[in-house]
Each structure stands twice: as structure tokens, then as C-alpha cells.
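A lone chain, given as C-alpha cells: the form predicted on its own.
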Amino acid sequence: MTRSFSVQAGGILDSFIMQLAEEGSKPGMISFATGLPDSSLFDLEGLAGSAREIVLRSGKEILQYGSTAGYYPLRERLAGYCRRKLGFDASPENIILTNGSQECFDLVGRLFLNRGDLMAVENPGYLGAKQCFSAYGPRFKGVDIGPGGIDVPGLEALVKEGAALFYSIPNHQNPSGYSYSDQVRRETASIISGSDCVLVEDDAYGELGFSGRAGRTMKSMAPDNIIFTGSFSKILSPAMRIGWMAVPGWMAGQAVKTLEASSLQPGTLCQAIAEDYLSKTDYGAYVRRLRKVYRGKMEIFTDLMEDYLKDYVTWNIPDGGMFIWMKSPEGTDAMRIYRSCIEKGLAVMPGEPFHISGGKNTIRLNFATPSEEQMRAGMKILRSACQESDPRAKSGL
């Protein structure tokens, strides 16, 4: 008997990310590919202490079912953070906790997308979010992004065309590492404000700017049209699966009801552990340490790129986040570099899957995960792969 899946299931995009995660986990493989944070930065002792404290102090209560919107004390903390640091008003009723930020995207898709709706996404843009939204059958159209942010006229045209959603990462974007300029943030918020389009402002890397936050939140400029999403995955631990969203008051009730229908509630235990940990931690000092470590790793990584790759490719110098955007010469196919690297023991992430169009000569590199020793060994492999794929070398130029 032939079985068939639903139209919704059949429409989900393939994930190159998880395929690469499997490649990167093979013995001896060096990885510049994934979006993982540096696991040496996890505070094992502090989190273990908070876990013990929470279970022993309120075990019977915390191990029970909880609120669909999430652990209230953590929602209070996040609402205060929105008001003090992010520039927009929020109460705990505006904050919804989720099982990772991926569940935020799924919830937004269920709330706002009908099959065939137009959805604007950055080009290139985060593949994991596009995969999530793809389950709801939108027509994706890309808005090109460069060093200063998105092509504003391109977004304006799609909003006029009737885009239901626009998904964006304005700070240290995944995959490119680019951040929106202040002007682009203002113009984007102005286009969205008063339109029928809802903007999803993904702040996954907002805390990881090497000199602080890259710019003002767009949510602070157009609060009724923007859903702000955050995550503790890059700050505390991805395994804790704590995402969150700050939503306009008009959608809060429907969002909670829709979340209840799919997962009943997010994981209260990990949220309570995070809240206890944050209550005892100098968060500013904690984040400054992350920024310092990642800046140092980026500088080592790009210095090695200069030593090994300057004759073959170009790249950006990000001001935060985890990623460097590498480009091989126009007309070349970076998939050849990717395949050669895999054969030699290095996983890199080809850039084309992040694109709606173009990107054949791009590769995303993660500098946050590898050690300095792995960086140096990986660069040697990457140089060899670039040499093999360089048409100038083959022509004798």
C-alpha cells in the first residue's frame, strides 16, 4: 500500500542544516558549518546549582503542568528587560515562552499564513525559519540584504504586493553576519507601520554585538506591527530550549490559545532554572564575557583567513554574532568547495540553500565553535579546496 503525507507535511523544505550537523559529528571532522555556540562558555556549575535549588525548593510545583504562556517570573524578567534595554513597553501578558525560538516561528506561521500567501524573507536568510514557515505553504519572495541591511525599496514593493509576513534578523544576521543600519531600521519600521504586514524581528544574536547592541529595535518604532523573538540558546544553553516572543496586545490571547493547541505548554522546569540562574548572575558581566570571547575568536579566525585564503576568496568582518560570509569569485560554484572540504575532513555550510535566488558562490563559516587548533587545521583544508575550485588556477593565470 502506498501511503501519502498531508500537503502541509509535503511542503516542508529540506534542511541542509541537520544534514551538516550529522556530517560535522563524524569522528575527526572539523566543523565551521553549524550555528552552535562555544560549549566551553556554558556555566555548568551555576546552572547545576540553580537546577538543584529549583527542584529542592519547589519540586512538586515545578514538576507539574504549568501555564501555557510560560513560567511567570521569567516572563516578568523579560518584560522588564524589554522596557529597560530594548526600548518598547511590555508586560508579562505580552511575553510568551516557547520551546526554542523555532516554536515562535511555527506559532507565527499558524497565526498568519494561509496557503499561497506572499511572505517576504531576507535573501539570503535563515534556513531554519524558512523551513518552519514552509509548512504553511507561503510563496517566499526575497529581499536582498547587504552590509547595511535589506534593500528597503524591495521590501516596500512586497508589502504593497500584499506580503502577510516579513521575517528578519537585523543584528548580526544568520547567515551573512550583516546588521541593519539605523536608517534601514527606521525605514523598515515605517513601511511596516500601518500596513497589513506583520514583521518578525528575530533577535537571536542581538546580545552578541562585540561593542554592544548593533542598533535600536524596530519593535520600539512600530510596536503594534512587530513580533519580537528572542532565545537563550546562544546565551545560556541551546539544550534548555527556551525561546520567547514579545507580542502586541491584540494578538496575545489568540497566540496563547494557538500554542496550547499544539504543545499545551513550554518546558517550565528549564525556564525556572534559567530564572533562578539569572536572578543570581551579573547578567551584564556575563554577556560582556561572551562578547569578549567571541570577538577574540573572530579575530583569530579572520587572521587565519588572511593568511590562508586572501588569494582565493573574499569575506566580511562582522561586528558581532557567530558567522562570516565568504564569497568565491563570481561564476564559481561554492558547492564544489563544500564537497571538497567534506572529503578532506572539514564541514562548511554552502550559502545557496539560504537564498531565494542566487548565492551559488557563497559559504557561511562559524567562528564560534572551533578551537584555535581546529581553526588552523580547517583553514589548510579550506585553502586546498579553494585552490582546486579556482578557475584562475586552472587557466594558469
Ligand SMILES: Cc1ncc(COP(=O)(O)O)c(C=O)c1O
Contents of the next structure:
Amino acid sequence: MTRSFSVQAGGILDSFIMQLAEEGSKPGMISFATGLPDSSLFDLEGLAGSAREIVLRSGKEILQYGSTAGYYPLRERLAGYCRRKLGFDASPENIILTNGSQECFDLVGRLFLNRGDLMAVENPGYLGAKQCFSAYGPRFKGVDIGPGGIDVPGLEALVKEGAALFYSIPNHQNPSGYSYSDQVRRETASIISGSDCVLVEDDAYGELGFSGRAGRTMKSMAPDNIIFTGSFSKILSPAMRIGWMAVPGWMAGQAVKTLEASSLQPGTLCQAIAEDYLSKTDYGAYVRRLRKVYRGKMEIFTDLMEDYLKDYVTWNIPDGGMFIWMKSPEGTDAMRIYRSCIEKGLAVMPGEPFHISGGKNTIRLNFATPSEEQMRAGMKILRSACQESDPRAKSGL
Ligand SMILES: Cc1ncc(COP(=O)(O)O)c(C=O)c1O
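Next, give the form predicted together with the ligand, keeping in mind that what was shown is the form predicted on its own.
Following is the full complex, with the preceding chain placed first.
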């Protein structure tokens, strides 16, 4: 049968991740490419205890259909967390639980994007979210991001041009690891609050700041125009697929109805397990441990970069999250480094697919997943690939 796919399906962006998954899954391949958390940090005993407890204690209700907005006690917990830790007011009615925060992005696209609408995204920006929004056919335009955050006048111009949405990651951004300064947060919130543009504040890495949270939430400064999204993927486990969003009151009813139309409800069983687990865990101590482990891994990784790569490339030292943003000399093509690494047994993530424009000389590296041994072996490969692609080496400089 030859049937063409819908315009909507045909418009979905390539993620590059499929290609990488295929090439990067060869036996023995080391990976600095993914966004996976370190699986040695999963609390197997604790989660198994909560799973057993929940199914045996309240399985008759928990295994049944539940509410579209998700498991109420976890929504209550998250509303309290918004008030106490994130600085904005929320009740359980403002909190919607989803199957991963990826489903939040899909819901936002469904709620606010008409085909051809202008949508502002960070340049570079998180590919998974752009892929999700692309199903709704927006015209993406980029707002450049650097070490202190976004180019605020660039955002202002797009908001004036009528951008329907702006998707942002103010803390330890994927892919760059950059965080917004306090001033950029304030200016961004002020531009958005006087406009018809809805801002999505994605906090996927917000809890993983090495010295605590990187700054105030923009949601606390412009609550009516901002959807705040969170995820347990990098904290508890990505397979549990627990994402959440805090939405303004005016949006909540339509958001829940729209979500019901696409998925009826999220996976409340995992949500109940997470709630039981969190109720028995010293969350502050738990998160401090994650931060400590990831800071330690980042330091080992960047020390190795210093040993192996300093003659060829530059990079940032992140203050949280999972990523390091590497740049080869201006004018070089990082795709060559990527291809050479793949041939030699290392997967890295080229930076260009994260961009609306530019970024040919960039590569994203994940320091959170590899072991120290893998870091060392991978770094040797990366050095050799950088050496081969370095124009100065060829010209004898
Ligand atoms: C910035 C960012 N947002 C959202 C997600 C998706 O998370 P989830 O597993 O909650 O769908 C990721 C996953 O890597 C991410 O990097």
C-alpha cells in the first residue's frame, strides 16, 4: 500500500538521535553522546520497597484508571515544592502530571500553536523539545544563548514580531550547560509579562546545580504568562516517565481537557510509587548526593579534557547539569570529529543539529554517564579525532 503520511507527521524534525542510536550502539562503543543520568545512582532498594508497598497496600485503586491531571498526593507535594522552593504560588489544581516532561511540550504545542505561528527557541536549544513542537508546524526562530543566558534584545524583537511561544531552559541548558544570569531572568520575565507570548520554563536540570539552584525562577516573576515544567527523569529514573507542569489558573481547565483527549491519563502507578518513595526520603540529602557525584564526574572529565584536548578545542566549565559544550576552531566542521570518533569507538553529539543557524564547530559532551575508565579511553579517541580535523596541524602551525 502506498499512502502518504499527514502533513503533521511529515513536518516532524529529524532528531539525529536515531542516527546516533544506530551508530553508537555497536558493541564496545563508549558514549559521551546521550543525556542519560548515571544509572548507578538509581535507588533500586528504595524504589522496589515503594513499588511493593504501593501495589500490595493500595493496588485495587492504584491499578485502576485515575485522574487525567495525575496522582493527587504527588500534585499536592509538587504544589508545596513550588511555593517553598521555587518562589511561586501553586495549588494542586495548577499542577498537571504527564508521561515525562516531553508530554508537557506536546500539550503546550497542541494548546497554543497554529501552523505557521512564530515560535522563539534558544539557539542552540534542546532538540527533543523542538522535535515535539515541530509536529504543530511553527516557524522557529532562534534567540542566541551564551554563558550568561539569552540575547534579550533578540527575544524582544521576536516577541514584538508576534511569537506565540518561547521555549527556554534557564538552568544548565541542554546542550550548552549555560545558565541565565539574574538580570537576564528579570529582563526575560518583564518582556514576556507585557505580551501575548507564553513562555515555557523547562527546569529539567534545575535541581542539579552543583551549588544549589542557579537562580530565581522566571515563573515567580511573570506567573500568568509562564508554564513551568519539571521532570523526575534525571532525579529518580527516566523509565518512570514522570514529568509535571505548573500552569496558570486560566489555562488549567483547557490543558486538562486537551490532555484527556490525547492520553486519558498519565501513568499513575509510577507516580504513586514516586510519591511513596519521596514521603520516606530525605529529599534534600538525596539531591545533595546527586549534585556531589555529578560535580565530581564533571571535574574528572574536564581535568582529562585539560590533559588531552587543550591544544585543539575550547570548552565551558558548567555549574550543574550533565553537559559540556566543546568548540573546535572557527571554520572547522565538528561533523568530521564526530565521524572520526564513531569510527574509532566513541559516540559524541555534534552541536549543529541543536541550532537554527550556525554551530558547525560545536559538540555536546555528557560527563554524567561514562565511568572514569570510559572517560579516559574516550578522551584518547577524542584527542586523536580533534588532531586529525585540526587545520593548524595540516598547515604545520
Ligand atoms: C532539557 C530537557 N528537557 C526535557 C527532557 C525530557 O525529559 P523527560 O524524560 O521528562 O521527558 C530532557 C531529556 O533529556 C531534557 O534534556
